[in-house]
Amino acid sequence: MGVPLLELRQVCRIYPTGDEPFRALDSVDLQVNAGEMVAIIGTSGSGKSTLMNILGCLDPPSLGEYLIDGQTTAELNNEELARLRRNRFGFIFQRYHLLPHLDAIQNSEIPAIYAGIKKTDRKARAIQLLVRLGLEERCQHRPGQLSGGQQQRVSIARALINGGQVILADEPTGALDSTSGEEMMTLLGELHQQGHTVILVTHDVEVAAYAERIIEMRDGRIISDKRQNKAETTASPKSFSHDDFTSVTGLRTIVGRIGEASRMAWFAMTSHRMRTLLTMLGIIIGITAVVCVVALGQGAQQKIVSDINSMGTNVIDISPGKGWGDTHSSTIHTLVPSDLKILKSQSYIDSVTPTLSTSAQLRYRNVTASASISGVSEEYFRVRGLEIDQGSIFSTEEVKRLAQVVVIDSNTSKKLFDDKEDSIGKVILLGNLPCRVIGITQEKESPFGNNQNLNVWIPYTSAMGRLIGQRYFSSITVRVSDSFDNATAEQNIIQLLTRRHGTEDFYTNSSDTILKTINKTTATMTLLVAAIAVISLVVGGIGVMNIMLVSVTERTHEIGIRMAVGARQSDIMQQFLIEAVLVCLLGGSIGILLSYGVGLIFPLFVSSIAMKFSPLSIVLAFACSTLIGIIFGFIPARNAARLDPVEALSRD
């Protein structure tokens, strides 16, 4: 005689209860031929149900040793006995044990999934055998809406699926009606003489006469293993076996997988639809926080920037002295008008103008006010990004002459002059100086608020000359061609003048580095309120992790009836990781739009900067949706897979 198919060597079932351990299984030694159809009966507590499990590798035997076609179930790790279960047993439990969410050929097909059978082939599979078990118009029905012997059909159905060379029923008619027992038994004994192996395990003694060897349990023992005389039967090949699909491997087979776990996990989020809004609040929150600090970080970095520009990225200043503070710096005045006249022939300046600065009093007929005189070229206008309203800039020929000509900022046209004056030709006095307005500027916003002070410029020849009484400048602003290096000009600059000079008796300063300190500023304050954003993002995927536990608890059922047809260990948790991963990636989503519609909303009560979204951003939020998923998710998704099966099966 050759090799058993299935054979138990002394094999005990050990449960930790209280002081003492609780024997389940004793000693059992067993041996099943392929083909045989065993009927296991015995009261309850007597180990049988605990022999099935050991038999269908739902449950390891604690001492001793189980075979399955000469090999050793304990040299398989987890991965190789769920390729067992799912391949060579079926089962058909007392309780059906379906999913409620799901119609007869899905639940049909679910071995075959795991299995990594094509879609195509797994679903024509499920229906040939939802037909030939007689419920052809009850394909499209789901559990609830099937009888209990129908259910139990759609059993044997995912029982088969995947050929069920052992077929392991348990209580397969304990709860139906007489008729649809006979049925079931009927049923059974069909999938015999097909070449099925058939482990039943019941209470009933009638149910038991159809098998051809019955074994009876007492206290966790074999104590009668009897064959019944029964009429000869030819086995006929099985109709249906593994080998009659196509299987799907490499890159199909896990995208197949994903695809299933997907499917489930979006399904459990849309039956409790409550829940994972509430799962999904902290990262909603979260997200359009961060995106929205970020964007307001942007915008106001990008107002900044704007300002400066429009003062000229590509500004110097030169200055007396060793740098900012320096108390010797009154005394140095080697900026003088010759200075001026060479850097005006360098190449890779635009234009440069003189600065002489003093204030003075303002009058224009009974109007007085205090103001800010700077005496400059013709060229500081350009220098300086200021633009005229009214008006004029002085001449080249005026500055020559010492012309007593004056342009005026917008603040110090308001102040003299009433709002349908024409402040053009008017003479105002500097002083004792008497002038003539002939240009007013712009009105121009501070990158650092609004200017309130009133400025005048008139030619600095004229200031030198007529104003002030001094003969050397009070700084150089020069303005790079666009088309050349700022830090290269600042050093040719410096070069230049030190030879005039004898000594650097003076300090530059860009614009350049201060748009980059403004930038690194801003960039900087952004990412700390960002920052404080993120805890959000911990705190709801805190939240996610803890639903998620509460949703293994949940459907450990479920679990336990995917792990019996053969779901790995790794479909458990992938499907479950999924769950997060999607729970987190729509919150995300969501979180996205708000930050939008704040986006629409804030220029309402804010029109000094705009949000800016950042393509980098948005994905950037994607990410850390994804990654929270899968932190915050690993842990419940680890613990469902680790859920012993027996143990998940008994949950209701």
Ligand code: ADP
The other form holds:
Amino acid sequence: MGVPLLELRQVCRIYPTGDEPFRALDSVDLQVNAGEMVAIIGTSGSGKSTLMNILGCLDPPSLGEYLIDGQTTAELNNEELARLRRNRFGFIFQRYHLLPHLDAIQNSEIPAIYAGIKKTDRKARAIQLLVRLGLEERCQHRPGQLSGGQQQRVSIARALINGGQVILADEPTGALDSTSGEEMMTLLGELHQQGHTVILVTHDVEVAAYAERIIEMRDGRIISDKRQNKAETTASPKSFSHDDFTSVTGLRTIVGRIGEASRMAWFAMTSHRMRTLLTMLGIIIGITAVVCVVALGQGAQQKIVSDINSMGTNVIDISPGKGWGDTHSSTIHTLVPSDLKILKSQSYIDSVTPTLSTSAQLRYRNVTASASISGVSEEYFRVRGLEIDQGSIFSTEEVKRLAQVVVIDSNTSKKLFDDKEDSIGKVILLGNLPCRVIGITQEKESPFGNNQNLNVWIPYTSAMGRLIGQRYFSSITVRVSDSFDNATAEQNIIQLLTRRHGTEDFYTNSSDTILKTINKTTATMTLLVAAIAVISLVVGGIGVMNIMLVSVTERTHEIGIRMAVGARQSDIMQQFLIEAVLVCLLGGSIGILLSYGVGLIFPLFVSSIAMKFSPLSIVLAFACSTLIGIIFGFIPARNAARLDPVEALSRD
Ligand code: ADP
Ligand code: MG
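The structure above corresponds to the form predicted on its own; please provide the structure of the form predicted in complex with ligand ADP.
Below is the entire complex, every chain and molecule, led by the chain shown above.
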């Protein structure tokens, strides 16, 4: 005779209750050989279930040793214990312990899922077992649609799906009527005949009579162990290889397990739709906020940039003095016509204009108005990107001969002339100087609100010679060739003029630098608002954690069942983590859709800024959702994985 299949040596199970620890099992010695059918009887509270839990590796002994095939279980870790439960043992409980939201096939399959068996194989095997157990027409029924006897048969199928070398049945007939109970015992007898080792707990002597060996317990001790003569089993005991002690993990089984965990998570989510939706709400709002804010920020930035571009991006202003507000700038008179000529001859300069500014009273017939007068060159309109609406700009020749001609803007035109009147060719007075209107500029939308100023442009020569009487410019503005780098051009101009003036008595200002500053400020703004949105995401995440914690508590019983039939801690952890991530990803997707919806409605209310959705913000939103799921799902998932299987099973 070889080693017994299962052997308990001086096993105690001590519960730390009250002031004195309670010994539910007291120095139990027991050997069970492969192929035996053993009935354990005893009054309620005598320790039968405790013994079964230890035999099934659900609960470790407090003292003593438990050996399977002569190998001690004390050194096995949780993973290896789960493997034993999965591959060797098949539990049958008094109250069936089926998962209510799964049908008969899916319930039977669970241990095979955790064993990493291929989907088609395990389904075929589950159906085969259910058919053998007479549940052919009940395969797609959920536990609620099955009678007690049928449910117990589903749990037998579950016990057998991975082989079920040892069937552990704790009061399998306890909840059944006598007919179903008899059927159940006949089935267990058949399994015994086929070579399964069957250990069953009962307090019914008639039920115990089916077994060839009856063990009686009282107060945590075995008080009798009797064998009765029964017909010898025909089949040889089921043999098992020992490889279930070594852990094998292939990439395929890992991928399969993740797939299964996702499926289970999906099941759980769809069976609590309202709760799932509420959980997602925080994430939905958070993601919507993030995506919308980023889109708005980018839209605003683009708007500002395009506004500045419309003023001319590659424009450099040269002014006397050391910078804005230099009080000495009015005493510097070094920007003169010869500077203009030199700048004009530079290859990288597209066009250039001086500016002399003054204001004057305009008069046409009996209408007067004050306007700002700028003396500029004929290239001014190109430099500033001003289009002419009617008439024309002044010519080089007109500039040369100090012509008394002006270009006016539409404001001035509206102010001085009747709408119907053609203002081109009319002579107006600038102060005392009569000038002929030769062009009207197109109205230009200003980024800083609509301008009410009246602007009049006159050749700078005329301004210098006839209007102001000064020999220097207030400033020079240059437009750099499109192909040339703005910053380099600026450097060149500074060098050139410094050489000519002998000192750097001027400063430059390029729209490029303004643009950069604005870009930087809007980026900071976006960041700031995004930070607020991220806070809302964190709040959403805490919501997810909250609900997940509730979900774990609510599903403690389910977790217990899964562990009893062989789920690893990592399987449980994975399932809840994936559930959290799925909830967040789904919430994130809805959030993204919602923000697109906002993007569609937004232009109906606000026309000045458009929302700009970038693929980056969407990728970011998904990454955020996943991360939140993992971070805030971790603690609930770990709580679930750390549950004690026996305790979890006993909870409802
Ligand atoms: P039964 O023979 O009815 O299956 P059990 O094995 O379930 O008996 O319980 C044996 C004894 O251990 C009982 O007195 C029970 O109250 C006690 N017991 C079981 N589980 C626990 C526990 N988790 N904590 C404290 N006492 C327990
Ligand atoms: Mg019990």
